[in-house]
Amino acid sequence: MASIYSSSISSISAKLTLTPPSNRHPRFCCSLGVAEPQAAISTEPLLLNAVRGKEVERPPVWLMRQAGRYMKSYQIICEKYPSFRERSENVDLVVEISLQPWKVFRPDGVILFSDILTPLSGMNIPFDIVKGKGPVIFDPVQTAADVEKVREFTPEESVPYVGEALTILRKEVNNEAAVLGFVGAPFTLASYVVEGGSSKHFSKIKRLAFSQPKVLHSLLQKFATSMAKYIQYQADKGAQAVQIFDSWATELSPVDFEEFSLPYLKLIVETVKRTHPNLPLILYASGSGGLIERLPLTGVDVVSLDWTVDIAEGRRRLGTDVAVQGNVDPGVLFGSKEFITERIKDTVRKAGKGKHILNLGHGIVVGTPEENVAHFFEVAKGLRY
């Protein structure tokens, strides 16, 4: 197994040249290969720093769905343990997966393993996540007498295990990375339990908007409060930083963004910030190219933008207040580990130096080849500013 990591990037001589974001002249210059150390080592992990706006030498890198079905060593534990929720809600088994790519790639964050509807079942709304269908919600909430039925979440009564598992990842990690924890949004969570599940149209969700808006306000109020004390809690056990996926909030026009989606973003991010002021909280909408100028007016420390906008473009929409992260698109890593190499550079130098977090614009796609993810990760790692 362990050709399939060997790289040749120590033969990469081509130099790089970054452009910072507008409101910075020098300029810098990023090599491939292998680089001296630098002579003082900070406590904080990588990916802290370059948020927080401090020197780095390169950007941190980490990629969603980096634990997952497109390594071999998950597809064992899979068939030894076909169901996603027992994979996701035994302590030993979330621990393991999420260290799977810690210990092959070594990325600047090793995110938990979950799902974002974790918290439903302490909420008292029942669900599954069926393999080949993906999420089953039992009794979809259709009324306000099925909002009152919806229970304010607890994480430490309902989802002890996460916290058990942060804790440990923490110490596993020992700050060489970033601990990364993650939760819904509001207007994402509620798709899903208006819907049912999964949708292509979310007719449901926006019929109960657009003719009963004060019930859905009540159902996203709900989901606010307990999704804050739910990043408090996953802060309070390990996590050095927070990503929030607002999937499905790019479903909605600017104005009706504006009205179920945005306010609960903010309320989240000013209830944590009282309590954790130096938690690094991240946004990830995909699709969210029209609605760049909105994010940022949340209160997040880093917007993540997918591949369908030029991070170039996206830096100077977003502001200089705001770190980005992104954005290759996950489709790269079937191709060539030259153009991977090519499309790395082109990110990292449309990025600009600091305040970037690299990534890619979605989760890694089940078949991708696992010599390619090593690849990004060698590369991306060999990146100097």
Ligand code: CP3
Second form
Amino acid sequence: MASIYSSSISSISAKLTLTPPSNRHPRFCCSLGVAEPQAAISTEPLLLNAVRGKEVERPPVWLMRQAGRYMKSYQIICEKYPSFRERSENVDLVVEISLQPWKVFRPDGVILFSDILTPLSGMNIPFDIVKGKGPVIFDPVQTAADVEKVREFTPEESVPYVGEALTILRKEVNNEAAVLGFVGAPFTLASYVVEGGSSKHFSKIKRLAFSQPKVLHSLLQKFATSMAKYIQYQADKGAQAVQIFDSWATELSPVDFEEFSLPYLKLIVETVKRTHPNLPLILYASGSGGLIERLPLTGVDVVSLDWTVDIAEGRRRLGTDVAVQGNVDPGVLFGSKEFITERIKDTVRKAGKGKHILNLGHGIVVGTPEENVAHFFEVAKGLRY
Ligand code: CP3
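Output block for the form predicted together with ligand CP3, input the form predicted on its own:
Complete assembly follows, chain above in first position.
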């Protein structure tokens, strides 16, 4: 029998026991410390029920970057449409690519195929995503005059294809899974537009933060109001939950996170909650171990942890109000099937019963074997608390 973990956030300690698979799908049954679980009878997607703390029979599962280059079907589309901008800005392609993992793996969340940088051209910041190089910002924003030129974002004018694609996805997925939208957080977006692309040391944005903080604050403010509007737009068009990626906020020391990231995340959450109080918001920051206690202060519903944190400890540190997402190392998907199975079980046990979305700790890595991704979903969907 597998060992037992109990989550401090729940009075119920879930004991997952592995029973020999009686059919093609492995099943893990669970004996609970209290009453038998009752699957929520609801037409709402499992993911939404789990986030809201309703009784669910297993954690919902989806994977960050589940649409993309590890899939042969995506590579075929890339050959025909080599431009990332075209693939992510053409409604038919966005819908087709978003649905590729849905059709094969049936995840509990279907994330829009897009990028956190997609709004930039609508904000007068020209960019491209170049194969082998990543994001390129043609005229990096570095001075007060540059920030002046940044326009507030009007999603319905600048990215109507995002709304159309979400509406189609919502119909296609038909509540069998949750349709997920996403945005970049102000600090992470600012890091790209100030650095001119991806960065190792974040020296340009730190120079700005630590020598001309007012200039950076006015850029962050523009991103905050723009991304709040963008989340509202995505929800109105069909997104049932929205993830905010503050991937690089953890490059900041806690005191600087409190000045340059936290207030803007709070502003986004407060603005969105005023109009969409029931829309779950998920926050992801990569390598967030040093900031965990501060992340729920944003007001989000779910915090997505990376794999460098023990998820049981992470939950204790997050407190009981917030749900948790994660946090299997994407590298596990290069391991043996047995190893993948064990890690899934370990993560689900440690996360405890309920208020958990099973996911990776960051996006799927290019080169991940598709059959391992299939195995991940099969095992995860066969789990029972
Ligand atoms: O999760 C999904 O399946 C939805 C699609 C998605 C993409 N980017 C598509 C994409 C999502 C959620 C993102 C978010 C994103 N984009 C983040 C936050 C998440 C994270 O990784 O921390 C960031 C920082 C970006 C910026 C970005 N876009 C980078 C750094 C790169 C280059 C990465 C690389 O490996 O080349 C991109 C390009 C990009 N966005 C790709 C995909 C599938 C790869 C390029 C391609 O497929 O042609």
